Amino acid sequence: MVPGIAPTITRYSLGMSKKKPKLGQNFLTDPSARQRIVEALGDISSATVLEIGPGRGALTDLLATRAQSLIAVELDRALAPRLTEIWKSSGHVAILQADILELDLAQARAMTGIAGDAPMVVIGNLPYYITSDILLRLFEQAASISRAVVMVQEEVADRLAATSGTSTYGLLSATAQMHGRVEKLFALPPEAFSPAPGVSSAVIRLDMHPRFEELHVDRTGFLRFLQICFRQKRKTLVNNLKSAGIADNADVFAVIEEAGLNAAVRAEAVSLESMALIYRRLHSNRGKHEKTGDSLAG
């Protein structure tokens, strides 16, 4: 939540500011792509969503009518006691100020009076200057989540689908990938929004199957693992295991060879089967195991 400010619950109404936008925020606009962007949910109606940012109210409205019940987190303080008066007599809808980097989504129901337990649905346009960081606040609750569909920038949407072997693959698409399958479904050109930004939007589904268990690897170092991996894209595989200093080169190289890979290959060049195994080598012994500051939006 903000520092200094305790979370508060209010109705909404779809109040419209004139003031220049706050926190990187640009509000959806366009008629079409706010049906399509809902529909991409699925069928919500015995559902619970959580909506990111719900803003001005653009996806809000056809939320309300679809799901089971409705929490939108918004930190915006201007914001959110606008979003009172449509839905005031409604029993399950009701808004969160809240940041949410910070919400607990296991405890969101508690703090806003909607039961039920069940995995959530969520929905939001992400901020552009902090996708990645609730991307991966998302992912660390991914057992409290069963689909997303978020707007993001397209080069992230790209990153963030893109296959091994291609050049768009990298540590963020490793990461979303161990926590579910990533589908881009469709481009938004700036003018859906206002103010419009300067770069091309992009929709993704997230549905969230973590492969942990399925890969036999645990979440904090496997997830450590490819932040080394991947610290230097242009290096090798080997050299940037063997720069970590977590196996010497032997262990590397006969690694690499088990797994089927040449030598000279590059993470991103890597499938995700290919690197647990390769982690599952080296790291059989915990003591292995070395932390990182690095952070897992790369």
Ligand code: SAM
The other form holds:
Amino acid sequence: MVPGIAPTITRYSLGMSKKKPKLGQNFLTDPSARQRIVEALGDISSATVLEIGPGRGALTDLLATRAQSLIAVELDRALAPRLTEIWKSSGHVAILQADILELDLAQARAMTGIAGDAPMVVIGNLPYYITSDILLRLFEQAASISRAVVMVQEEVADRLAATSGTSTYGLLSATAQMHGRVEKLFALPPEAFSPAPGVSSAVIRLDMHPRFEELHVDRTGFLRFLQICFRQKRKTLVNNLKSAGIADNADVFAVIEEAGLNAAVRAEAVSLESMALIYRRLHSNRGKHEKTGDSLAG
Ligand code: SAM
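Having seen the form predicted alone, could you give me the form predicted together with the ligand?
So here's everything in the complex, that chain up top.
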């Protein structure tokens, strides 16, 4: 173990019932699934791979034989030392006992002494109790990541990959797709794990290509705007914007019309391109609304 790492266990007890395994520990036991997940990363022979939650090492040895270097971050104080023991004489594998939510990628590299500054490749059979937090953390660091292959609950995979205009599309889909292309690869039944989770799982691949520059929006402000647009899914986009106090009727209807949309449209039906157009127009009117409660400035 790398000395000096003091993990902070802040989220572990949040929202966990007694029946749920500690730290979201549903270990993958299906050998062909292990292979498929690692293969979904493509060629990693010259990449530094970050594995989130290696657990008992279901993916770790496959990754170690293929990657140029591997950093595996495990929070569990019993599992991490076991992995460290297995990999201690390997020069290209480092195990960090730490909370992935508290660690940034540059820090992980520095702590392990693994050289390089090329974007990393991320993989993990994610602990489901903090899936969204982990994804948001990865999105924040999109510039340091080339691609990610992660296992999530199937329902979350469907939301991440949903296209606008479908009922599954929502804030998570829009946020993810502002950071990259999302593809749902395959699903796995509960029996592929031990203990079996109460839900089906699916593997997604995320190719990081943030779209903020291309769509001429600032990241913080636009992500905040998306939150407002999706705040109440059943409400129209106009009503969500009005209740947030960021625009008046005339403004909102004018920009929605300019985007070629119906006045009764809901956020789930609006493409990211149109959302960005609406944001830019409202943002340029911001001066008029600075005195109201919510601002678009983030
Ligand atoms: N990769 C293993 C497998 O496929 O069998 C384990 C996957 S299990 C679903 C999730 C793993 O993430 C567990 O080993 C758990 O201890 C670890 N974990 C949970 N919360 C974590 C956190 N905040 N930071 C790092 N690892 C975490």
